[in-house]
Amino acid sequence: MSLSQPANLVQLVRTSGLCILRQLRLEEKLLRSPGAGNWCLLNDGTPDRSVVLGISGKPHQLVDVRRALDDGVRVIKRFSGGGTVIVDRDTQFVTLVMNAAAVPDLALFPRQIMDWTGSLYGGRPHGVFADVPGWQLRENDYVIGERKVGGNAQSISKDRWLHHTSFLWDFREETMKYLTNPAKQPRYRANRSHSDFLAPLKTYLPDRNALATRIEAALEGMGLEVAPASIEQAEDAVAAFHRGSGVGTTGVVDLETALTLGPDDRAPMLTGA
């Protein structure tokens, strides 16, 4: 990022059909590239159904490993914390990768960042969902009424932070068969099944492009400047500013090996995947 650019400038990428593994690896590198500036990545759908675990996720506690292996469903372990999600062409992803200086009054702690993003999405009048009755930030989820429409995860360093969300534009109940009902869950879920706990955004927004259309005004409403950018520009920024190894911690879980492990074992990773 040029030194002449303002600290609160966010480069906004709108894309669709980006592979979730490619996206997560790019996000991890952007987080570790402070000179690359601030980014908002919006990706409408990923072509292949995948399960995504948080960095500490244990496959047998969160995933039906045998079913995923038999059906060829890829399981990915990402670099950030948070829960397990299943993603496909009807998942809409929004990721913020920010320098601390972009929002100078924001304390870099999970709850404070969560509350700030709650205002980004729900604050009046600028929030993405400001006109949706019942929208709220509840615990660490975005919900409408009593049903979850978006899940979040974060990664925070000394002077840089990342917050990414997977929104359910739509979902098919049969895809949830790859996930278990986790022992650790938000209180408001009350042990409900996935079908009773989740809701699709298509029920509440006028069209599939609404999130992409509204996000720029929402960012500006939070005091940020916005400039359009491309995935290629984000990858160029990583090439110029990334610090650390080229591999990162995001990768594909070795499901065959996972089958031989116990419920408390962490995810074994494929090499070269």
Given for the second form:
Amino acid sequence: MSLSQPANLVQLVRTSGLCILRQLRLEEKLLRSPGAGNWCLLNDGTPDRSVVLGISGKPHQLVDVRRALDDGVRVIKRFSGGGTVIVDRDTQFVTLVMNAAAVPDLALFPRQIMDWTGSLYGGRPHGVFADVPGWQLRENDYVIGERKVGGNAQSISKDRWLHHTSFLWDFREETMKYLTNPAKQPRYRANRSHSDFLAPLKTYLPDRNALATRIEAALEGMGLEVAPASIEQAEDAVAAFHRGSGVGTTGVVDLETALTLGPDDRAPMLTGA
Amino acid sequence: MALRQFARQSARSLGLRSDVSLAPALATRGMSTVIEGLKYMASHEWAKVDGDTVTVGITDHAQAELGDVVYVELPEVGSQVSAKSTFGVVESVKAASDVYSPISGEVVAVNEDLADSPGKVNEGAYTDGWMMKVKMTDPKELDALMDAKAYEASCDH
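Which structure goes with the form predicted together with its partner chain, now that we have seen the form predicted alone?
Then the entire complex follows, led off by the chain already shown.
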């Protein structure tokens, strides 16, 4: 990647069925690669159903560990903050990895970044959901009406920031059985079950390609220049910074060991996974 | 009046001299506090030098902007840290934010209270919210840090 490219250029990668573990590890490397430029990764679905914890997630408080182990559902711990999601072929992922210079007036703190992405998704006239009645950013969640349509999280490192979202194009109630009802909830959730709290995006968008198409227009509406790129180019962009290094904290939780631990214990990680 | 009392309490707990003359030196920017006698990084970490050991934390401005801190990841005692490199992570409002070491050296202590009470970073960024203590390998690295006035000015940009 040439370092002489415009500061507001975003390379946009569209994939379908990219494994979520591969995606998250790439995202972490992109964040920690200061010369890698700005990226938007759009991935439609992941082949392996997985639970994804935030950086501080404790398995026993958030996951039915025994059920996940028995059913072969992988639990991943990611590098960003925020809560727990379950992802599968009907999850649509949108990730931004940006230099501070791409949005020069944006202070790199969580609330300010959240406000900016709130404009990306809901601002008029270019926002992704500008034409969807009831869309709003509410207690740091993306909701339509009273229901959440996507989980989001951030990571901030030096002069780069990352914001990623997993949107539910569709979901099955039986998938939610791997997640416990979290003790810490936004007020508007009012202790509702997962199926009463969440809404599928397919209710509001015409087809599975709509999100990706709208994201590109919304980025341009926010003053960014968008250029298509491939996943291989994204992986090449980080190779120079991480050659041979095992950098990264994203990994797979050792569920066998997690079963032996207490409710307040941190996630034990599998090595070599 | 409350500001002078806060200044005395903060100064005492940091091992600085506590006298009335410190109160005017306790600058505020908006609702955030900057303390004289500490060193600062542009990335909002502070350093208190005591002989060859430096105590490190994040500033009041940083904790106010981050929001409620729910998790702090710290290095192992005995590990090495490098100036300007990440030594840990602070999680708040769905965001994991890296924190950077002002100096290089060996970690000789970490604030274990933050494991169960991460909110201490919000309640006392310069006092109970300290994060680690480092035995310096190169005191000259302190010259690259800002004083309170310079840090305060950098926050205004």
